[in-house]
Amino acid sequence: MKRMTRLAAVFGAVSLALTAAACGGDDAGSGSGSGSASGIVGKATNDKKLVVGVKADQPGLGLQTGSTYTGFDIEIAKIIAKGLGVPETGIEYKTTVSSNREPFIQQGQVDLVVATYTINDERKKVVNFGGPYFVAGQDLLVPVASTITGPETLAGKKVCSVSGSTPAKRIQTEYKDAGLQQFDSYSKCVTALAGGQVDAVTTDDIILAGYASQEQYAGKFKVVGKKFSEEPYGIGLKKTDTEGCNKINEILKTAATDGSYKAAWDATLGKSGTAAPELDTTKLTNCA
């Protein structure tokens, strides 16, 4: 009988300990998660910092000079950060190229990518997109004396674009008679064009216009002006961050009406004389 009593006491003590541990675990779990956001909203709220992937070699859009980044994409990044409660001093810019934007997002090397980043179905399988904040179109940059008048005249011509980019893939699939040369940056393509190694550079019209307007290329190049695609620029973030995506779209809606979007354009691409476009907020992505 005494043995049974001792066993009962032991089991009772163990049961009480397990119950207490379970209750304590529930309290700790709910306490650590209550009221806390995740993704970019959570990081912005808690740390007041964001790492943003941007281009470093696109005049007027994302250009690095020393340790400073300038351009329309940079201004858009500032607008998004501000809307999330992050000051400009809390933004860390990280140079990205077309081929590493998805890996950088997936690996957590960046929180956002604002880098002339076309929204398409293939990319949406692995990352989420806020926006678009601008709609560009693929075009061609050629020497002023070139006879190239559009993509249909590229047969037998050497065309340069960036590895992993939407424009490069379009040339490969839709204009197979063109000889595609690929580099990891458009600046290298433009250098090749200036040196006569290629006949044309292809990417979005606004990117090409930025290169053509650079002082060292003034009067040497022209944008053909025959767009053959629609390229909606989005803001990339982790696939699972639906809350962050929706917040980005809310911020863009505000920017479209409070003058900050137009100010971002006027301070960068607007210097070329091109008027600021309307930000069509009816086309913002359905965050999933």
The other form holds:
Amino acid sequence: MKRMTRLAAVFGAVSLALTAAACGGDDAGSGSGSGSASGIVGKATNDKKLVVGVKADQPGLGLQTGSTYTGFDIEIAKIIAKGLGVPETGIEYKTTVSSNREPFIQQGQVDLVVATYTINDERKKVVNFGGPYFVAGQDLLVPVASTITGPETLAGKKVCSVSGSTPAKRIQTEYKDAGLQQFDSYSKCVTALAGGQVDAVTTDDIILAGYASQEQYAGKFKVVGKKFSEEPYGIGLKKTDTEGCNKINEILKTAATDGSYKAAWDATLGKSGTAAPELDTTKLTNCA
Ligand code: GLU
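Please could you give me the other form, the form predicted in complex with glutamic acid, since above is the form predicted on its own?
First the chain shown before, then all remaining chains and molecules of the complex.
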């Protein structure tokens, strides 16, 4: 008797949830013209404001100094905001770490995430992605005298990465003999490398290059230089916001041809002398 009641209650709750989901789906699907209330196009149009999740400790990409954020991801965020009609002063940056990007989007704590954020199928189950606007690859940062030459030489070594990141997951699943140590940010890993507590740091090559070129580590570290993954960087937003995703991709197409993508690179990562990559707009997501 008691069990019946509980089952009935659970069933009731499930069908309610299904109804709610169906309504939500209808809303999001039909809001292509004026911008659905919950999407970024509508919000940008109405409020002229956006909250963007970015990294705060990755030189060249997303770095916070005082209350100012700089880096390539920040410049990309400005391009997207501008394309949506939001001025730079309307952007509020919110620091994210690798593991809280999906929940921040899902819970509405941020409207967008531009934070060295790899597009993949697992993440696509819970969020949507515009882009990619850049393709990085997993690599290793080691002391200059290290004998580590690639991921296959990590057995028995302590390697540091960040929880909730694709590089940490790849070490866990494909290089099980490595001793993985996880922190919540790469700068903590780099501090541990400098202090000799770990033998290597692993994440995207472009992130590692930023740390290697920091003045305080001059001559101490090297990036191994053998990519062992593809990490296409996307702009994360709510899973239901197909309209917003399509708009982001349109903005990126324009940025690829009007010089603004190249300018974003030249002002940040390009300062080291590397020429701006080609933004391949044939590879943009289908926003499905
Ligand atoms: N691009 C990878 C990822 O999204 C590594 C960099 C990061 O953790 O932000 O997981």
